[in-house]
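A single chain comes next, written as structure tokens; it is the form predicted alone.
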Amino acid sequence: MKELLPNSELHYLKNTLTWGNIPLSKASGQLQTPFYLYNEQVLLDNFKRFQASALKNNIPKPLVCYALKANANPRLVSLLAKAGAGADIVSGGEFKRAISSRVPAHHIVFSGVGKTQAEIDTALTTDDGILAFNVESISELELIAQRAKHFGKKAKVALRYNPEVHAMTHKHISTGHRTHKFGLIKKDIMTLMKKKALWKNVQFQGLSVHIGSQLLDFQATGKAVERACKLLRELDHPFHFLDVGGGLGVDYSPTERAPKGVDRLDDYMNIVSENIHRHLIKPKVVEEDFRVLFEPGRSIVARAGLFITKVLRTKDSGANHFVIVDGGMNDFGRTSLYGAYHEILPFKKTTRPVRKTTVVGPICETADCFASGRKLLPMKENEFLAVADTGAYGFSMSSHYNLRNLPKEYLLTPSGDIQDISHFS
């Protein structure tokens, strides 16, 4: 038995490609591609050991609020409801799954540049009221004020603040630089502060600080947590927590994986940990309350999927080989948006020698991409393929594009059952 990728319990017995136990043929012979299939175990594996992190490196009653936008399936979030997650929204339709799907409104943070009225008001009109508005600019928060008075409530906000700090991924999914849209610089959150007249229906809560995804070295990391940090101290304001964002990367290719001991996981809690104690605990400058806040969308949902395919045919173009399979961009986008590298595992190990392969979807672009030049053991019609760590940001982006179909959805169980759970035709 050989262990392919960390934390997946994939690997191949018998030649044939398994997950956990089950034999992913189970899946293939039954389910017509292409199509997502989500591990149970490995999800909620990943969220209890991101929480256990969070605890043994002393972080103050840490609170994981899952970031729905990395997937949304309802199921996939009820179980980390139930298994004590909070929620990282950006969008009405997120806080309505986030709410049907169980997740706590004390537990919802509302992140993101465009709230709309109408969902502003949705959010401070639930129950219970949600943790916070993590406020993106000015005008969002005196929107915010306003719709409090309107409704009689108070309003519960944390700043969002820009650390200008350039963190180590690709430019589409950095956030926290000066030039991105993102958050609030020191320079206006000092002013804001000082807007006696915009408190009166708003309730501060705190920072959060989100400086950009698919984070690998954590530099910068530590420079935006630290700087959160002593900003907190410069407003002289009670505040209940420090939201220290998601963005934890996840060792896609060979060439991300960590040095031989090294848990990134643990670094990344090492880095939030050290900073908070040294600038704000040991200070003494938290309330009785204080807790820290974050935001895991792709540690704790990518390694739980995988997007699986099946080879329509294959072709040869001069040097140039092509297996063509049934699934596109429109259903997995990050290989075509980012350029992105994923495994991509034949179900079935034989002993054809490997040749330089281009895995590419139906759909008319150039991009409908999988992997270039790949050196993978040669496929047939109708063998399948497993594109794996494709549980976050998969099926959250797939589209109708060229008119077809979304992929379908399906949730392995820990007792080997596959069930459906695809949430839209």
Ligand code: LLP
Contents of the next structure:
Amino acid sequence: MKELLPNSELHYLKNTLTWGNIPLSKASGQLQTPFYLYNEQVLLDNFKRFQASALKNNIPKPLVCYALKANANPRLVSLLAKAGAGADIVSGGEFKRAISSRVPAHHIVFSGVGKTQAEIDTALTTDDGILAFNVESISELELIAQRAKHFGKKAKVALRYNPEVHAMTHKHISTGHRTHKFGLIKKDIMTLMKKKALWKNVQFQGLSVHIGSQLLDFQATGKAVERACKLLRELDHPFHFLDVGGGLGVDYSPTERAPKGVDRLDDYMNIVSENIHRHLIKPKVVEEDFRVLFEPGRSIVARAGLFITKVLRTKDSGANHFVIVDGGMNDFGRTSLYGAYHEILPFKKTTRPVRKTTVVGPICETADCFASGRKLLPMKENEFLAVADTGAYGFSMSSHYNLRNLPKEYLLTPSGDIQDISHFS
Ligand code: LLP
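Now show the form predicted together with this ligand, given that the preceding structure was the form predicted alone.
And the full complex, kicking off with our chain again.
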């Protein structure tokens, strides 16, 4: 019998955790744990669904600039580049990775509040020129202008607008409120636009706005896009794009699941599109070449990854039943950093009665915990389990904490092969 799991490609077939039509124990049961396993098909399907939804909702000339921070594995970035993705990058390292993965430079946006002069110089002097620096402060724009003058270039910039909204998400990943370090508030944008000397070596391309990550409620998104559109009109300056950032969330937990019949991706696109049409396209204030940029990370790659770990031993202590696994918070940190919920799925389904279980790693911190007091099937030594939906902000946030090796990364291809695509190892 096939038992469907929320991650539609993942299911139990004959009590065996199966991805697509590949039983995971057979495919990866011999590999050294802990490791990440990515699914090429799921990754590309997510990307195509994102693009298709933008087009279906009449977004003008959408360009999907994948946010490398979610997962910069060279193979995954190359697959996305080949499928037509641009890139949203925030460091010199991500710039290099995007270029070496064949993302065209003119499809790269460079975000981040702390760009260094060296990073600005590299992006400025690349042959093709990047699509835009998303500028986050007055002094950053001054530096870009100065460096562009130095190289005899015209830098393309978008101003990252802080729309002063409250995104409904974890406070550590909310970015669009006026108390946050991100972007420029309206008053500063108005001041900047008037500094004529600054614009000699800088071309204004438009605005960018990114209010936070893991958004499942799009009220603040709608407000932010509306304010950005109105500001674009007010600026009275030709513009070529509006970059609406990333942020579309993933329903990791049962309580986050979308109600029946609701497609969050479509809802999100609809809200973005409605505001752009109402405030920019209907009033005919956009140029022929006007386009909308997106910077999704999580929604493209989260569901395409599993973190696979093995049970080292179990331990009953006080009121707790612990399952101690060989993966730790250094490998996958979201549960310890944000108290995030991720499904824990044993490779083999047994008839053992479920019990309240706390799944922990070997790191010397109580935060090193993948699930606390969760009803799970009892697990025994050497059995494998998968932490689900870990393709985004998994490996990219891993560290050597406790002097541990970084986890390996494998790719499950559509033909069922497993390829070692590890980097930094
Ligand atoms: N654009 C900008 C300017 C960003 O800062 C981010 C994410 C994105 C795009 C991509 O957002 P996404 O579509 O992935 O939500 N480590 C945290 C998430 C941090 C997000 C940082 N910025 C987590 O594991 O939840």
